[in-house]
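Next up: just one chain, as C-alpha cells, the form predicted on its own.
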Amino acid sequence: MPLIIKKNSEPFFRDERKRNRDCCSLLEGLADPDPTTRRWAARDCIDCLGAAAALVGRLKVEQDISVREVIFTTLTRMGDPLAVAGLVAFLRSEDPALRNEAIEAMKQLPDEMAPILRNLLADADPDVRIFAVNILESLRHPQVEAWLLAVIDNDLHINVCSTAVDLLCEVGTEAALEPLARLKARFADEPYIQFATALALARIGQA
C-alpha cells in the first residue's frame, strides 16, 4: 500500500491570515464558507469600524458552535454600546441557544451593563425581566440586592418574583426582610412564594 502523506494546510492558512488582514476582508470574511476562516475573521476584526454591527448579523444566521462563541467572545471583549445593544436584543430571540449565550456574554460586563438593567428589568415582556434577574445572578455589582428589592416590591409577575427570590436567598442581607415577608402576604395563596420567601427568609436570618 502506497504512503500517503496528508499535506497540512495550518501554514498555508495562517499565511494567508497574515496577508488578509485589512478590515474589508475581515468583515467580509465572516460570511466565508470557511468557518475557520469566520472563526479567525471574528477573533481579529474586534478594532475594525462596524465590527459589532457585523458580528450581531453574523450571530443571526451562525449555525457553528465554535464560531458563534468567538463571536461571542469579541462582542465581550469590545464591550462598546453597540456590542452591548447587540447582545441585549439577543433577549428577545426565540433561539434558546442564542439567546442563552448572550446571557452568559452579558454576565462578563458588569460595568457596562449596569446602565441598561434598571430599564431591563422594568420590560414590559415578564421574560425578559426574568432574563434580567438570571444576568443580575453573577454581575458582581453593589446594586444587585437593592435591584432584586426593587423587582419583589413592585413586579406584579410572579415568575419574576420567584427569580428575583430564588437570587436573594444567595445574596441577600437582613435589607431583604421586610421586603420578602411583604412579598409572601402579598402571594398569600401561591404554595411556591410561599415555599422560596420562607426558605431566603431562614437563609438571611441565620447569616
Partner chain sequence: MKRILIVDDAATVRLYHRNILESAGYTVEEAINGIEALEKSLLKPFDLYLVDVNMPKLDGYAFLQRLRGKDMSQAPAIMVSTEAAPHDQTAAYRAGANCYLVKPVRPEQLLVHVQILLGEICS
Second form
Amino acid sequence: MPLIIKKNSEPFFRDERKRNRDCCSLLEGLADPDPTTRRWAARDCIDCLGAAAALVGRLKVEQDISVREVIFTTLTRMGDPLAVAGLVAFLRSEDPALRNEAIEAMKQLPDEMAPILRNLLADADPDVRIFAVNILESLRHPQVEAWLLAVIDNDLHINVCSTAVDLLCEVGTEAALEPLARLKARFADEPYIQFATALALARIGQA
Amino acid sequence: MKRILIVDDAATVRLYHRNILESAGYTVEEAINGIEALEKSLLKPFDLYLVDVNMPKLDGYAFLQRLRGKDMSQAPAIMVSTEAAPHDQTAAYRAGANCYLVKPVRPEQLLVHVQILLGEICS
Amino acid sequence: MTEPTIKAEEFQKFREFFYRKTGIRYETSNRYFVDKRILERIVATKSGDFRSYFTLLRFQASGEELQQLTNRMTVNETYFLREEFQFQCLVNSLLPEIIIRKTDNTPIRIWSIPSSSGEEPYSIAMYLLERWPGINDWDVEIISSDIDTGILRKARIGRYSSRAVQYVPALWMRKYFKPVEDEYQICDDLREAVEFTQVNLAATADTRSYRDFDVIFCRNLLIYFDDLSRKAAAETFYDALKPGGYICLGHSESMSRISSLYQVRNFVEAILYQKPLEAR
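For comparison with the form predicted on its own, provide the form predicted together with its partner chain.
Below, the chain from earlier opens the complete complex, with every other chain and molecule after it.
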C-alpha cells in the first residue's frame, strides 16, 4: 500500500501569507486584491489599534462574501464600542445579506448591545425596530422579555409587534400574559396577531 | 398533493402559514433559512416556495438566486416581507420571485396567490 | 417534592428552540426520548422544573448547558466505519470529481478533524485501499488533528476494543489488525499512512498553515460549538480547502446553522458542502 503516503521529513504545511504581520501591513491588507490576503488580514488584525474602524470601512465596499464573513467574525470578537457602532449602522443597509450578518453578530453581544437596544427599539424607522427585535431572538440577556413587552405595549407598527410576539412564544412568562391580551385586543382584525398571541398565551399558560 | 416549502426563520410565522396551507390540502415542509431550504430542495422537489426576506445565514433573495441560478428549481415562489417599498418588490422579482406579499398575510390572500401560481385558478 | 414533568406546550417550545440552534428536529413521536434526556438534565442542573431549566438553556451566558444537552441528545460514539455512507461518497463521488479537476500530480489531501482515537482517519485509509481503484494512480495524504494530546497518543498507537472494530469486515480485520490480548492492534502500514497533529481549531496560529485540502471530514464536532465558534471554524476550513474542496459534517449536522460560504451538494450517498470552484 505504498500510495497512501506520509511525508514525515518534509514540511507538510505552508504559511502562504505574504504580508508582514505588523498592524500597519495588516490594515493595508484589508484592501489587497487577493481575497485570501484580505481574509487573513481581517482575522489577524483583531488586536490592532484602529482595526474596528478599518474593518467597518472595508465592509462598506467589500464584495466577496467570504471576506465579509470573516470581518463580521472579527468585529464580533472585538465587541468594543466602535465595532458595535459599526454593526448597528448596517441595520440601515439596503443589502439584506449585510443587514442579516450584522444582526447575527449583534446577537452574540448581549452586554454591549444592552445599553443601545432601548434606542434601537424606539427608532423612527419600523424596519430598524424589527431588526432590533430580531437581535433579541438569541440574545442571552435577562432583559429580553421586558424589552419585548415594551414593544407589544407601545409599538404602533403591526410587524414590529408580530416579530416580538414570535419571540414571546419562546421567552414569555406570566409577566407577558396581560400585555399579550392587550395586544390581541388592539389588533382584533389581524389574523396573524390573533394566532400568534393565542399561541404565546397557550405556551405560557400551561407552563 | 402539491408540496410547498415554507422558508422563514420565525417559528410562529412558519406554523401560521403551515396551518393555512395544510387546511387547504397542501403538503407542507419547513426550512429555517435559505441554506436549509436548498438542502431540502435538493432532496425532493417542491411545487411552490413561500419565502421570507430577512433570515440568518442565507436571506430570501440570495436563496432564490441560488435556487434559480443552478437550475435547481423553477417552481413558483412567493416572497413575503415586512417591507412594502417598491424597490423591495423589484429586488424580489429580480431574484426570481413570482409574487410579492407584504406581511402580515391574511389566509384568504395567501391561498388565492398560491392557487394562481399553481395553476389551480386563473388570475 | 413532585417529580418534574414536561407538558405538551413545553415540548413544542423546546423543540422549536433546539431545532433553531442545532438543526435537529424532533417529532411528537420522539417525546419519550427527548423528555427523558431533558428530565435528566433538570435533575443534574438542580433546576427543579422545565421552566427554570429552559431559562438556563436559553439565557446562560456560557451556553454550556446547551452543549451538555446536545451531547446527551446525540450519540457521540466513535468506532470504525461510523457513518460509512460518507466514505462511500468519498470514493464513489468526491474522488472521481477531484481527479477530473486535477491539473498536476500533487497528492490528494484529506483532513480528518477531530481525530479522536483514530477510528475515522484509519477508516478513511482502509476505505481508500479497499474501495478506490484510483489508489494505484494517486498519492493521498491523510492528516488528522485533535486538540487533545492524550487522545492523539492513543490514535498513533492504534489499539482498539472489539466494540470499536465491530463493523469492520472480517477480511479487512485479517488484513489490517492483529489481535493482542483482548484488543486489536492496527498494522504499521496504516499507522504510517496517517499523520496525526495537534490543532486547536479556535487558534488561528494553529490552523493557518493547513492549506490545499481536497476533502475535510469534520463530523460531530461543530454541533457542540457556540454560534460564533462554529462560524469561525467554517471560515477556517474555507481557507484550508482548495477551490472546489468538500466538507463532510456529521449526519445530524447542517451547514444551515453555521455558514453560507459553501454550496450545498447532493450526492447519491450524502449531502455535502463544497467551496465554490471559482472561489479564491
